[in-house]
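A lone chain, given as structure tokens: the form predicted alone.
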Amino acid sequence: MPRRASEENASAPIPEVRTYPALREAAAACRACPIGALATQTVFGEGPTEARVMLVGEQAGDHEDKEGRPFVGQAGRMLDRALEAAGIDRGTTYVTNVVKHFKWVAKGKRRLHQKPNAREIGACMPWLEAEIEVIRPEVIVALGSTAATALLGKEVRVTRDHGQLLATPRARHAVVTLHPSSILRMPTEEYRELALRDLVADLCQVAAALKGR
């Protein structure tokens, strides 16, 4: 199967046969962007490849980064909740982020995200995209700006589109959401209590694409 540009581009070592185990494979040894140089591990996404809906997040977390696996820190105890109030099973998601390792910076003991650039967004896309390929997911929910630009383009804005269901390429619907860690960052509790809510609205959007209403 011929590569596409933007997997040529980035140099990553995508196998050419694809299943989700190859691809997690090889994505343990990508070394695309400098990311990799200073994350403890790829995380790669997790969940059964029959999944019908892939959760998209920004990029892996200072816990990710330590345990290898997507949303189990703060931000993921977070869409726990909201999936579960929207009534969907986070066992039957695919879960990843746009890149596959956790850019930080120092401060102290302490290590602080990084958003990460266009280039090493570029750089992990084929990742992504192979992802879509293997699992075929009928809904994408992008979670957070950096995916939703990543996935729909910069048209769209989650302050403005999110919980409709968009047309996509990649999957039957796309729906824009918050990422659960800028819940975490509202200043007050009422505050995070009405983000919480906006996003467990968009979900129920997607339980019930799933239904087919």
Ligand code: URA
The other form holds:
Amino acid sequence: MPRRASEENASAPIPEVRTYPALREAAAACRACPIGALATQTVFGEGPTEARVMLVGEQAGDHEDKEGRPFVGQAGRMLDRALEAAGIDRGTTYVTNVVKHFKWVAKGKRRLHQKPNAREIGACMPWLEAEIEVIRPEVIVALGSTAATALLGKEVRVTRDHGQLLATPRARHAVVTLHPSSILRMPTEEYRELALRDLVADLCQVAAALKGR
Ligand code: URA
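Now show the form predicted together with this ligand, given that the preceding structure was the form predicted alone.
Now the complete complex, all chains and molecules, led by this one.
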């Protein structure tokens, strides 16, 4: 049965001329899926256009939605800690998310994070593809399973494959690792420290891959 126009996913308004400023500006008006209407603003990726490493999270969180920048809340502070321990300067990396809007439901006065569904991820992917095309990173780091699946497919498992240099047509290497928010959700300080150690070890592989060139 043909779908009615109201059921179609609009497509992301990717500009013909692909430069970082043009992409960022066009993404600000994106309504390719319904979650844009709930968000304060589009949280586009940021970092130097010559970055050798692209870090990809799941989606903007509550803080990021308000500030308009990726990984600036608690998860961002955890990521900063791990990057510093691995000897990677965040200022040299390009940081972004698979989904550029914050998806949430209200619980009292709080806005609770909701996982993006496959349709929302599919609608937003053209932005990530365009960012990769413009930045041309040597290593793409998928933080958590949403980014790992979006970039590398369902066969990749963060628990099994983290820290390995994986093949991808999108860059010289892809690395999957834990999402910093998953570390924050661990039940005890001891678990958090162990998981942080894993994240740092995976990022050390990224640093080593960059040196090995
Ligand atoms: N979690 C993400 O995946 N991305 C952010 O920017 C913040 C939290």
